[in-house]
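To begin, one chain is listed below as C-alpha cells, in the form predicted on its own.
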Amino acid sequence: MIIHNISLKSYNTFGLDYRSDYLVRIKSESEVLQFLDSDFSRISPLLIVGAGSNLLFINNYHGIILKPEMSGISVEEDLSDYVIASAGAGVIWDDFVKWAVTNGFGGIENLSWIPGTIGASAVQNIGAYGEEVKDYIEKVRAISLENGMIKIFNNTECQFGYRTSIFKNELKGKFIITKVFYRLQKNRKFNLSYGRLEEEVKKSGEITLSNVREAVIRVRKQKLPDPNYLGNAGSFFRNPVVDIKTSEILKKEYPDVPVYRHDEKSMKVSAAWLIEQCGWKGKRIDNAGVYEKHSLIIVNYGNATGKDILELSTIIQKSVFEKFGIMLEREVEVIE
C-alpha cells in the first residue's frame, strides 16, 4: 500500500507530526518485488522503518519510507535442547518474547518490553539486562533493494556490535529484512547478574521464564515512560565504551560510577549516571526534557519539535564531555 503525503506522528514514538512524501506498507516478500518493479522504487532518499522507536525526525521527509509489516511466528526446527523459531519482520518484538516465554523457550526473556519490531531487533542488536539479541539470532532473511535477490545472512555476516549491525552501517538502506530466525533454549540458564534483577524476580517466587519476564517488565515500567502517553524513544544515548585504563581513572575519581565489562580490553560506563551527575535528570527546556525517573531518556512533553529534542541532546553531550571528557553517542537515529 502506497500512501502519499502522510503524517508521521503515529510512525515515530516521539509523536512528532512531520510528513513524508510517500510511505509504503509492505506485508510480504512478493510486495517487496512489486515495489521494486514500480516507478516508486526510483524515488530517493529511501528510509526503512520498524515501529519508529529509534528515530528522531527534525523535518518533513522528502522521500519514500518503507515499512515492513510481514507477520507470523513459527518453529522451524525442534531439537532436543533448542528450537529455531522464525518471525516476520513486522512482528512486534515484545509479542515474540511473550510467545517464546509462553512456549517455554528461553534466551530473550531479559529483552522483554523493548519497543520495536523483529526486523529492527536485527538492525539495532537490541540489548538489556546483560543480554544482546545477537547471541540468539541464527540468521536473517532479506531482499536486496538493488536487484530483488533474496539473501540469507548468517550470524557472523550480520556483523553485530554494540547496538549495531551491518544493516545499520555498510548495508543501510540496501536490504529490507523480511524474517529473522532465532535459536531459543529449552533448558535456559538464567542471566540475572545485571543490577537487582534477581532480587526483583524472587519477589514473584521461583526463578522461571515467566517470572523473569514479569520482573523485567515491572522494572522497565518503573523507569521508562510509555510513548503512548509521553513521547520518547527509550535510551537516547549509548553507554560509552572506554579502555580499561580510562575506566580505572574514572572510578578512582568517582567511586560510585557504574562500569561494566564490555570485552577483554574495554568497559562500558553508565551514560545515565554521567548525565545525572551533570544535573540533567528531570530538567526541562520548554517542551523537551530529560525524564524524571531515568536520565537516559529524552521526552517530548507535547509540543516539542525534532529540532528542540536534538538541540537538548547536543547540550547534554557537551556538558558530559566538559565534566568527564567522554563524548556520548546518540543511540537514536536523526533523520534530516
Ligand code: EPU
Contents of the next structure:
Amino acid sequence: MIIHNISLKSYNTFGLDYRSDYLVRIKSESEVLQFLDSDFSRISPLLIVGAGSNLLFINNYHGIILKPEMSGISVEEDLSDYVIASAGAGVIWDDFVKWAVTNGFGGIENLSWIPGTIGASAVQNIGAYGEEVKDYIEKVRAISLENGMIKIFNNTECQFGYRTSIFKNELKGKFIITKVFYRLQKNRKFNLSYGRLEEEVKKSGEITLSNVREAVIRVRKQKLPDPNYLGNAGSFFRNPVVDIKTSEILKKEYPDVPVYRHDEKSMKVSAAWLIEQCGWKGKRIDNAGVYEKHSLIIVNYGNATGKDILELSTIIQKSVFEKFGIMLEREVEVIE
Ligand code: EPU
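Show the other one: the form predicted together with the named molecule, since we just had the form predicted on its own.
Up next: the whole complex, starting with the chain shown before.
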C-alpha cells in the first residue's frame, strides 16, 4: 500500500513530526516484487524503516520509505539440541523473544525488550547483557532491490560487527530483508555474566528462561525511557573501541572508567561514563536532553526538532573529545 505525504511521527521513536513524500507498507515478498515493477521503484532516495528506533530525521524526507510488515513466526527445523526458527522481517523483535521463551527456546532471552523489528535485528546486530544476535542468526533471506532476485545470506556473509552488518554498509539500500532464521537452543546455558544480572534473576527464584527475560525487562525499564512517553532511540552513541594501550592510559588516569574486552587487540570504553564525567547526565538544552538515569540516551522532551537533537549530540561529542581525546560515534542513523 502506497501512502503519499505522510507524517513520520509514529515511524520514529524520537516522535519527530517530519513528513515523507511516500511510504510503502510491504506485507509479503510478492508485494516487494510488485513494488519493484511499479513506477514508484524509480523514486529516490529510498529508505527502509523497521520500528524507527534507531533513526534521527532532521528534515522532511523527499523520497520513498519502505516499511517491511512481513509477519509470521515458525519452527523450520526441529533438531535434537536446537531448533531453527524463522520470523518475518516486520515482526516486533520482542514478540519473537517472548515466543522463544514461551516455547522453551533459549539464546535470545538476554535481548528481551529491545525495541525494533526482526529485520532490524539483523541489520543492526542488536546486543545487550553480554549477548549479540549474530550468535543466533543462522541465515537471512532478502530480495535485491536492483533485480528482484532472492538471496540467502549465511551468517558469515552478513559480516556482523558491533551494531553493524553488510546491510548497513556495502549493501545499504540494496536489499530488503524479508525473513530471518535463528538457531535457538533447547537446553540453554545461560549467560548471566553481565553486571548484576544474575542477582536480578535470582530475585524471581530459579534461573529459567522466563525469569531471565523478566529480570532483563525489569533492568531495562529501570534504566531506559519508554519512547511512548519520552522520545528516544536507545543508545545514541556506540561505546568507543580503543586499542589496549589507550585503554591502559585511560585507566591509569581515571581508575573508575568501565572498560570491557572487545577483541584480542581492543577494548570498549563506556560512552555513558565518558558523557557523565563531562557533566551531561540529566542536562537539558531547551527541548532535548541527556536522560537523567542513563547518559547514553538523548531524549526529546516533546518539542525538539531533529536538528536540536543532532546539535546536542555534536556538543556532547565535542566535550568528550576535549576531555578524553576520544571521538564518540553516533549509533543512531541521521537521515538528511
Ligand atoms: N554508566 C555510567 N553512566 C550512566 C550509565 C551507565 O557511568 O549514565 C556506566 C555503568 O556504570 C556501566 C557502564 O556505563 O559501568 C555500562 O552501562 P550499561 O550497562 O547501561 O550499558 P551501556 O554500555 O551504556 C550497552 C548497549 C545497550 C545495552 C546495554 C546493556 C551500546 C551502545 N549500548 O549500553 O544497548 O542495552 O549495553 O547490555 O552498546 C542500544 O543499543 O540502543 C542499547 C540500549
